[in-house]
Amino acid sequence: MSAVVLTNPLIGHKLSLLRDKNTGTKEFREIIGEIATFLCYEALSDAVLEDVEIETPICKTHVKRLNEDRYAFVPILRAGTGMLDGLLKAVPNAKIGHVGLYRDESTHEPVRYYYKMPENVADREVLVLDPMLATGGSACDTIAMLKEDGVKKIKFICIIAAPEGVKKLEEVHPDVQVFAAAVDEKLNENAYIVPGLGDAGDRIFGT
């Protein structure tokens, strides 16, 4: 499975401010939000809708509905919170999960320090979010845990993605698709994407 990428012009050009160092904190932060949001329409493209009755002003009549309690939305902390509020506004009554990574500068590898999950959150489909997916490590873990709680389905949301990153997903976790607003062009020797971004956390929080 090849990762889903965005390819409207508007993504483009959100993209690239989001690469642009002179971009403020602000700013980069609500770009997220808004490709985040978009992201989560393309995710939720094969969502199953339920028949429902309601009443128009003129008339009764079924309409499609999804229903928001069978998602939950994980972010990797910390940066993958700037991404969670562009998704709620697309589906406000998911649950939130968390995970809680960060990477070994020396090996690169995640370190696990927390982990929280929403009841029955086997029987839910789960978003997992990160802006960038670098080397897939933190995401495959993060995956791993998930299908140990006896979540089914489940799909990695990010903003930019690297080659490597995406191969090691479909590689450990075939059945879990990418979404992405890019995929660059490679990781250089500090395992940062490049062109990239930057360090999306940094950014989203000013630090």
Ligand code: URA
Given for the second form:
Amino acid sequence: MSAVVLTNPLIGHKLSLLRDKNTGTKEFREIIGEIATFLCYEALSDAVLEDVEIETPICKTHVKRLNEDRYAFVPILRAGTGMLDGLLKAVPNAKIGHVGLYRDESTHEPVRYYYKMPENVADREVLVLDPMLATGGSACDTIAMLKEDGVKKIKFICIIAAPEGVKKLEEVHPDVQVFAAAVDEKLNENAYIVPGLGDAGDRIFGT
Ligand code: PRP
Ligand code: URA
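Could the form predicted in complex with this ligand be given as well, to go with the form predicted on its own?
Up next: the whole complex, starting with the chain shown before.
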């Protein structure tokens, strides 16, 4: 299963601003949120709607509604939280879990420091959020933890992916679909995405 990549030219335009090192924290954070909303629409294009009866000002009718309670969004701390508001604009009643991971600067391996999921997470469809899919280590570890908790339907939502990260996810978790605004060229010797946008967490939080 390969990554679903957004092709809308406006997304390309917004990405050009994210990549620019002269784009400041406020604008960077806003654009991350905007793209995250679009990614949420794309990721939920297979959503099954439920039939409900409502009354318009004119008459009774049947309409199709999303059972928002079926979804959980799980940002990977820190940078994933920058995408959360964008997804909540599309599905405001989704439940939220958190996974705390950081990459060890020398080994580039993820180190876990926090894990808290909403109740009945195993019964929900889970969208894991992280702006950057680099080596894929953080994504793979997060997904493994969710599977240990019994979650069966998982999607991974990112702004920029490296081919190496997409390949690793395909190998380790072939059932998990990746949604990205772009798949870049490669990783550099420090496991940063090239051309990428730099350190997503630092740019979102201004650290
Ligand atoms: C970044 C990013 C991902 C991870 C991706 O987080 O937000 O979580 O690296 O790299 P990987 O695919 O090689 O695992 P970082 O470790 O910089 O932590 P932060 O979000 O706290 O800045
Ligand atoms: N994490 C980031 O924030 N940026 C990268 O390019 C790779 C990992």
